[in-house]
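There is one chain below, alone, in structure tokens, taken in the form predicted on its own.
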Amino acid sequence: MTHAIRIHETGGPEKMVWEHIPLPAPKPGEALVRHKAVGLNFIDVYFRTGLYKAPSLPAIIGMEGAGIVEAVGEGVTEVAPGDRVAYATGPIGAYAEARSIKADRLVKMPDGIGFEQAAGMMLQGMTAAFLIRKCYPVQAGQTVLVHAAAGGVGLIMCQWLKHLGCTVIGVVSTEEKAALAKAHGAAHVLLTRDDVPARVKDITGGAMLPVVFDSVGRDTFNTSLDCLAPFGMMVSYGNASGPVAIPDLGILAAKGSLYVTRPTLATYTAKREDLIARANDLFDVVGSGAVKIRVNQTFALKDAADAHRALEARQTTGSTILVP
């Protein structure tokens, strides 16, 4: 037996229950991983509330973890017992002391990366990697905007974009978060209460932006469009304020023949070679010191409900991990 957080119905944090479950033996193609740390991400909230549908109930949520391989199923060649591994691309099931998962979703951790650091960076860091390297490959000299710039993905993106030679405009909700984003590479930091498009116009001398990275969703969608130059791209990769209703496509024409994309890490890492490439991008930039991972909150896994409350109340910065 082992322990896990399960939901028997969707709803608030109180629906998360700490339970005994059978230890899952690895099937062919799978590996059994004993977690040392589990990552907390807003996608976990989406599954808990039912915005994203779990395959069945009861369900163990969670997309990200790091630990040690204890056993492998038939045919597994990617990892071996004793390997230090991390993952961040699902399927859900990370809120457990141990789990079996497809071995081709696991990546081996470099010696210089610890378990808590890995659990605090794999999903957020690989998200940043695919957004700025593949979804919209940024170029040195560009000015770009990052919403929720003091969050887990935001702090990584601010550092990485600066490292790549971009000027970062961060948008945050408080003065304290503004200072944090500034300390992590944002050249300009705006508050959500500001007239963000007007401030962007001033900063860019009227040129506006080639791209906006938006994880907030409903509350910032139109603001993001208004920050773009003609032919600019709005990358909507999260729904922290709620899902975005598909607008009249004519708004994109009216605002300058704009592009909008709603990408996912799962699609961009569906092939193992792409997963390994994005993980290596992340390991390299963290290993170089250009990007530092801030694990600013730690909760016991059994207290995951408290972690969700803090996340939804925007009381967290950087990365949060759950420790079994």
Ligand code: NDP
The other form holds:
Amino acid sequence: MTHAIRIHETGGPEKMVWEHIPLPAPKPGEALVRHKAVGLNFIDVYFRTGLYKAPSLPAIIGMEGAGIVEAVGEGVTEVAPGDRVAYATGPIGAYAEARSIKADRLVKMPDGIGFEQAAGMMLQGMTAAFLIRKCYPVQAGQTVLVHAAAGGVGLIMCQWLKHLGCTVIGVVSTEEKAALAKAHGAAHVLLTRDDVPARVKDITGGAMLPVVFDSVGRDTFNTSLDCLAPFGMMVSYGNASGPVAIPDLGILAAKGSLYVTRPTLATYTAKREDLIARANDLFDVVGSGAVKIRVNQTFALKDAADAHRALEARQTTGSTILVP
Ligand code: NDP
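Return the form predicted together with the ligand of this protein as a structure block, the form predicted on its own having already been given.
Shown next: the complete complex, the earlier chain at its head.
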């Protein structure tokens, strides 16, 4: 048996219940991981509300965890009992003291990385890695815009983009968050209430931007397009304010032959070799000190509902973890 947070129906944070449930032995190809820490991510909110569909109910939500392999099923070669491992690409089921998961989704943790740090960085950090290295490989000297720049993905993006030689324009909702984003590498920070395209025009001397990384979605989609230079790339990778309906594609023509992509970490790490490559990209920049992981909030796993309330109320900065 194990304790887990389950939802029996979708809805608000109150739908998350702490329950005692069976913990079956790992099946062939699976490893049983006893969590030391679990990561909180905005995608957990989407599964809880039903914006993203759980395969069945009741469901244990959560995509990310770090812990120790306790047992492995038949045929597992990637990990062995006693290994320190982390994962971030699901399937859902992380809000539990222990779980089984396909062993080929696990990454062995380097010695210098702690469990809480891993749970605070694997999903958000591999997201930053695939966005800026594969989806839109940034180049030194480029000026780029990052929404929610003081959030989990945001603070990692600010540091990593600066490390790669980019000038980061961050967008955040409060002065406190602006100071945090600046302290983590953003050269300019705008507030959501600003006229963001006009400010970008000033900062770039009218040139506008080659790329915008937009995780806010519905509220910012159109203004993000207005920040792009001709042929610019809109990377719409999240829906914190609600999903974006596919617009009339003519808008991309009118605003300068723009590109739009809606990428996911799942697609970019579907092959194990890509999962390992992105994890290693992250371990490198964290190991060198170029990117520091800010675990700014810690909750007990059984209090996950409070963590969701804080995340949705935009009260968190950096990463948040849940401790079993
Ligand atoms: P964050 O820590 O960034 O939290 C979300 C932030 O979004 C808030 O702090 C807030 O920052 C901003 N925000 C803007 N509008 C709203 C709103 N209406 N309600 C709540 N927050 C809002 O979360 P994560 O780092 O976990 O995730 C960041 C984004 O990246 C999410 O949209 C997530 O879905 C996406 N993502 C996508 C992945 C992919 O594969 N495509 C993978 C991982 C994450 P502020 O107050 O400054 O506006």
